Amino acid sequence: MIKGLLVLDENLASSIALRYACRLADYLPIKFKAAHVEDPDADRQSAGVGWIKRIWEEGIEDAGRQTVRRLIQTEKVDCEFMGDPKILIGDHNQELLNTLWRDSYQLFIEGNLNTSNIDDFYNLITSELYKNSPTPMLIVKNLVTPDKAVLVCGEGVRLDVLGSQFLKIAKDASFTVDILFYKHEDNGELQYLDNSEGGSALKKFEKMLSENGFQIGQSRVISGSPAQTADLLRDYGLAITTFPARKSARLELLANIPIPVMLCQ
């Protein structure tokens, strides 16, 4: 059973992430711990010490729990949560990062609808939380059905890392999986190349997945612009790859993909 940390706020992004996560549970053996971070504007020192500070913290935690419960009740979702919501007080990224390491989660999930801007996407995935997380990071952009996933390969992708992380998460998945080996080309139309263009690395990757009992649907090598390739992937329910480099075509591709993206490292 996969132990996932699902971050929720009272907004549209969290609403979509919550509904997507519950759909994902139909295809993966996963349980979620709902988490919410309260980062008060007021100086925490103003809360005083001792029992005054404890009462202040209890009030903040109760407000956070009510936020999460309202969202879950409003969405009327049917998925399994592990106990009460985890309410954290302090810096958003640092508190979540500490929780991921301390409680040994295997997947992090949050909604983020503003990722089509390349700079915004890059700033998100290079934050302290994303850079230092011990788990794959799932960014939910839109509400789709995760019945079909695609492993995005190509320049800068360490296929050994992608394969091992994917198998840890999806070894018991019931969704179908394709492989897309991406080659950047800004001129002309999207082209489907012979799989030999993926080189020996692609063959080894396919073999590794097969030897671990995973059946792959299509395996394709694509040449085109990031925007063209992103549009091609809109029919999938999940894209899985490794963290991209700064100013890379794959970074632009992942920013433009309109479906949830899982980043492994």
Contents of the next structure:
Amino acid sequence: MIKGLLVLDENLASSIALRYACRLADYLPIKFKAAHVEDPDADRQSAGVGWIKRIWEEGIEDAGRQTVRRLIQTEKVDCEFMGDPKILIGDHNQELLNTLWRDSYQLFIEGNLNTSNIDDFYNLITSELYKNSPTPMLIVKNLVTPDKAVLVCGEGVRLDVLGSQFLKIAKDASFTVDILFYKHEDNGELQYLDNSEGGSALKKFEKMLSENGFQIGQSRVISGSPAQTADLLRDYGLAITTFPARKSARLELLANIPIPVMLCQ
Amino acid sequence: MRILFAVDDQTYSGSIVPEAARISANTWADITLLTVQSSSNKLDENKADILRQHKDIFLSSIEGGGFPYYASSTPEDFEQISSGWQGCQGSREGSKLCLLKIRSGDTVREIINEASEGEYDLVIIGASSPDCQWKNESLDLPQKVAEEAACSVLVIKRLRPTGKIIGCLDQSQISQESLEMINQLVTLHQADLKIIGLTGPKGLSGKGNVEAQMADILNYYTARDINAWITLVEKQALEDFVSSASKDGIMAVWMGKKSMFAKLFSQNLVEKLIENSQSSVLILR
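Please give the corresponding structure for the form predicted in complex with its partner chain, as opposed to the form predicted alone shown earlier.
In what comes next, the whole complex appears, and the chain from above leads the way.
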């Protein structure tokens, strides 16, 4: 059973992430711990404000717990959580990072609404939390059904890392999985190339997955602009790849993809 | 629901009759096919014939023999009324109205007057592509109708397959009728719906209530098995986004009185949006 940390707040991104996570549990053996971070500097009316520190913290924790409960009740989701929500007090990224390391989670999930602004996406995935996380990071951009996943390969993708992390998470998954080998081409139409264009690395990757008992549906090599290719991936419910090391066409592709993206490292 | 379908004798009007028929039948709407003649002295028989032909195509485009509209077996006569002439159709109990009307005067004014006097919910109007005009009429007629009508307006420039309806819905104010209208378009085109949220340095514009409303809209569409995608667009980038997105799918923009989009979209932008779009634009009110 995979142990996932699902970060929730009372906003639209969390509402989508919560519903997506529950759908994901239909396709993966996964259980979630709901987590919420309270910023102690936020101007919040809580029963404990102004009291001694311990009571003050209890007040903030209580407010956080109510926030998560309210969200879960509003969304009327039907999935199982591991115990009560975890309420963290302090810096958002640092507290979550500590929790991921300390409590041995295997997957981090949070909602982040889709913008096509590449800088927003770049800032997110290069934040301290994302850079230093021990787990794959799943960014939920839209509410879709994860019945079909796609492994996004191409220049800069470390296929050994992608393969091993993917198998750890998805070896018992019931969704179908395709491979898309992306080649950047800004001019002209989206083109389906011969699979030999993916080179020996693609063949090796397919072989490794198959030797580990994973059946890949379709394997395609595509060239096109990031926006065109991102649009093509709308038919999937999950895209899985490694962190892009720098600002690149693949980063632009990942920023534009409207479906949830899982980044491995 | 009441729909006003403004037509003339050109292909951009004739070719969209089946689309108007499907929208009307799907929404179970009373519909009026309207054309305008300049003189008020005498009924222009050519215009009357055009309306009769459009009505035949309208009825034959609906599966099930034109239901829920009544198809008379004889050509329709016209009688004079205060605003012009109106077809004397027979009727059948339980059927919806499919009226033919000819008004006299300035075309833009008469379409807008009919929309307001008849308390219609939607005006459907075709336009030439790519220049977006009506033949022998004042410049930018479809844009003027879209801007000035008190109700929603669907401008169809060219019928082309589209996989996307892009909805700038101004989540704090959108009406149920507008949501249903978009639902109809999505269903007719078997398209995905992209819901645009405006964002700025502090996140979603009008946070809190707006976020809850967006979540409700998302729930509304996902419950109807519609693929609905949220995309955030920065306020400053809205104009660029709209001009590029309108080449890609049908734009639906909520422009009600309290709409934030109405404040951000200059009149000029609405004109540009309709002018630049390669398919259809739905202005919701």
